[in-house]
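Only one chain is included here, represented as structure tokens and corresponding to the form predicted on its own.
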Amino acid sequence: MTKANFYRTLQAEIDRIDNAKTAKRHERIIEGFRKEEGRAPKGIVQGKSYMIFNSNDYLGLRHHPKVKAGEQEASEKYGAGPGAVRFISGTLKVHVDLEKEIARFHDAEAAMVFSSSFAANMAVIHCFIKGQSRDSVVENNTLVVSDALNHRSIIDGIRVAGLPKENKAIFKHLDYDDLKRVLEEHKGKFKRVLVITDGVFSMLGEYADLAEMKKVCDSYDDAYEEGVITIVDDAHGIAAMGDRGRGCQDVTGVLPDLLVATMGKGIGSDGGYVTGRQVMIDYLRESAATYIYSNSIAPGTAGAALVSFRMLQEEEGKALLAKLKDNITYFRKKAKDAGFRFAVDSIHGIQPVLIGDPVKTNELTRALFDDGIIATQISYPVVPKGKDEIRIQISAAHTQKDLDECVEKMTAAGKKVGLLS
């Protein structure tokens, strides 16, 4: 009977989350979307019509024909599936297509791609901790430096490496005054430094200044006898942010040692990649555990990406940049006008609409789902306590019309639920 002592072990965890109210398994199940003229694609939830404001497909190009076209076309040349891992099967075409492409619009050296972007973060973050061949134990001859708030992909990035903990530190969010502190106490104690850093930070929209945060890190380079090596995770900027979609890599103008990205958000297809120099790169084949043990994403998400990576360097791809620009301006000014205020000033499609109370928070989320709006309610420990905020994302594919209704319906449940006079 020891396994049913477990079983009640885990159910005494699932209770604990579920009074705290934090559970996550109880997923709202979207049965299809229903189009109509003029307007953004709507979830269909219980046959129910709902507005979409949270997703990551910042542009609409989980929806455009030519990437549905691209995934069928290569559905049909390569199969639903990869087959098997690539060093075993062989790699399909498409697959490496895409990683050329992927690194053109970069305009690095090379790029590989990965089942998710999670997977690629633990598989690069392990490997140049490491530095060696994959065989080998881990020496206590790096430092790693993180953001204070960066994604859970990066900390356990850093936890499954086995470093100790003088060999890890932190600097505070955005903060590279902070960064360079760390790096001065650490001179001399190791022979390489990873700082490791979000892009775009997902619950407010504030995006790193890799311009700054590369002119601290090469003022250290020569401190260290491997010198400072700079990862950046912009899963929420590409094809969001920068008039050519780069994400920060345009904003700041900086392409860092190794770019990590998801192509499952902007890119609307799925699937990780990482992109930097030819070695790196070349290593990462040879080393990576997540990439050689594990299938790659299915030939037609590759031949849905490889169409809207192309969609992004030709005019098409500009001009729906620039309507998510206008689109996050245009909301921004509807909802200041209605009395909502915002958590920072992001460019970005991630607009946070500061309420400050989590009661409130809850109950104006609800209150837009009762009248056909889905958005995210963050609250506490996700973000600190007096900031809650609903995060509401913005997407190309919305039009006037959307943005309108939303705001409307987002003044009327604010008033509900007595957070506007």
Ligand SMILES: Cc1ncc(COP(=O)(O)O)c(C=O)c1O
Given for the second form:
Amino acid sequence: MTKANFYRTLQAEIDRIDNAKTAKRHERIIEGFRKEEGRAPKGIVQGKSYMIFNSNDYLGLRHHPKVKAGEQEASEKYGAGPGAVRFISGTLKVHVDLEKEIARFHDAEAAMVFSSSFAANMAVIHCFIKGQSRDSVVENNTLVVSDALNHRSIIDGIRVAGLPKENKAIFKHLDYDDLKRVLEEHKGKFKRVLVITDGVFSMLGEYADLAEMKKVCDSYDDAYEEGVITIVDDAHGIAAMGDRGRGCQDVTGVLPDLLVATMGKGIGSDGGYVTGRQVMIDYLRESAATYIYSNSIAPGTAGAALVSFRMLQEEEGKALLAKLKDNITYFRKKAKDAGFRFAVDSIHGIQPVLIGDPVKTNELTRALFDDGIIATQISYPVVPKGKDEIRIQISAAHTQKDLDECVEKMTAAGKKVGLLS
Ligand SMILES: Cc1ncc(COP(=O)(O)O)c(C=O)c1O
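Okay, that was the form predicted on its own. Show me the form predicted in complex with this ligand next.
What follows is the whole complex; the chain from before opens it.
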């Protein structure tokens, strides 16, 4: 009977979530994709086609024939799954080729693939906070400094590492003067500092100025015995921003000490990775639990990602990046001409259309859905009150026709809910 009490406790929590209307489990099911000439693939939901404006597939690579062929080829050669974790017998040549290609793409010494970038963040933070030995846990010599709006995988990475309160600090979002304050305040108290930030922040499409951040971190490097190590999670920046598709690295000219990213967004495949100095990657391979005790990505997934990274370094990839840039400019102008405003001026495919009121934002998102467009409502507490937005995500796969239709439908919906006159 005690289990009945347990189930009741779970049900009460689910009821609380449902009553607060914050449930996430009623997911929209995409049954397939419809491909029409001159249009981005449309998602089919309950038999009806929808234009997708909330995907992270910024270059349209997940539907690219060459990427899909890369997936097929690798799974034909190596099988559908990895068969074991990496250090047993799960290291296939396609994993090694992919890691070499990622390192080359970023001009980094080495790279390492994880099952996801969530798993990569958990590993990186845990390993470089605690080290391998029990003694280093006791020493508590690491200070972790995090941007106030970092992604949940970073927050959880820090939480799970279980550091005492004194070893954790937050700097104001994108405020590197505040980061300086934190580094100054803790001088002499710690041996090592990890400064962690998202690259592109996914709610508004803003990005971290890594050059500014580096300047501050470098100026405090001598103040700590093992220096100030920068870690950047640019999940949304890779294959989405910059002339070479390297996200914040291209836009700011800085490759952090450790770069974490996903292959499940712009790269059009799945899995996560880390780049850094060989010694850091070697250390991670010896100590990262989510790498040692968990399977790597499937061979097909690695084969698809390998094609994407190669393509980004060729003309075809560069053309897709240029198309994405053009699409963003075109959409922003059209939306502005139609009377919409943006919460911030983003150069990224994430375009936050400012609505400013949660009820109107909800009505507008629903009206768009009824009219065949899937976009995301973002409201408080994810963004500050009054900054409610419809997050439109632009892809290189969208055509001018798609973008025209999106703004036309946004305008009709805006009038319907009384946002536009
Ligand atoms: C900044 C950031 N890090 C990590 C992730 C997780 O990526 P993955 O799906 O590879 O775990 C996301 C995706 O939401 C993200 O936006």
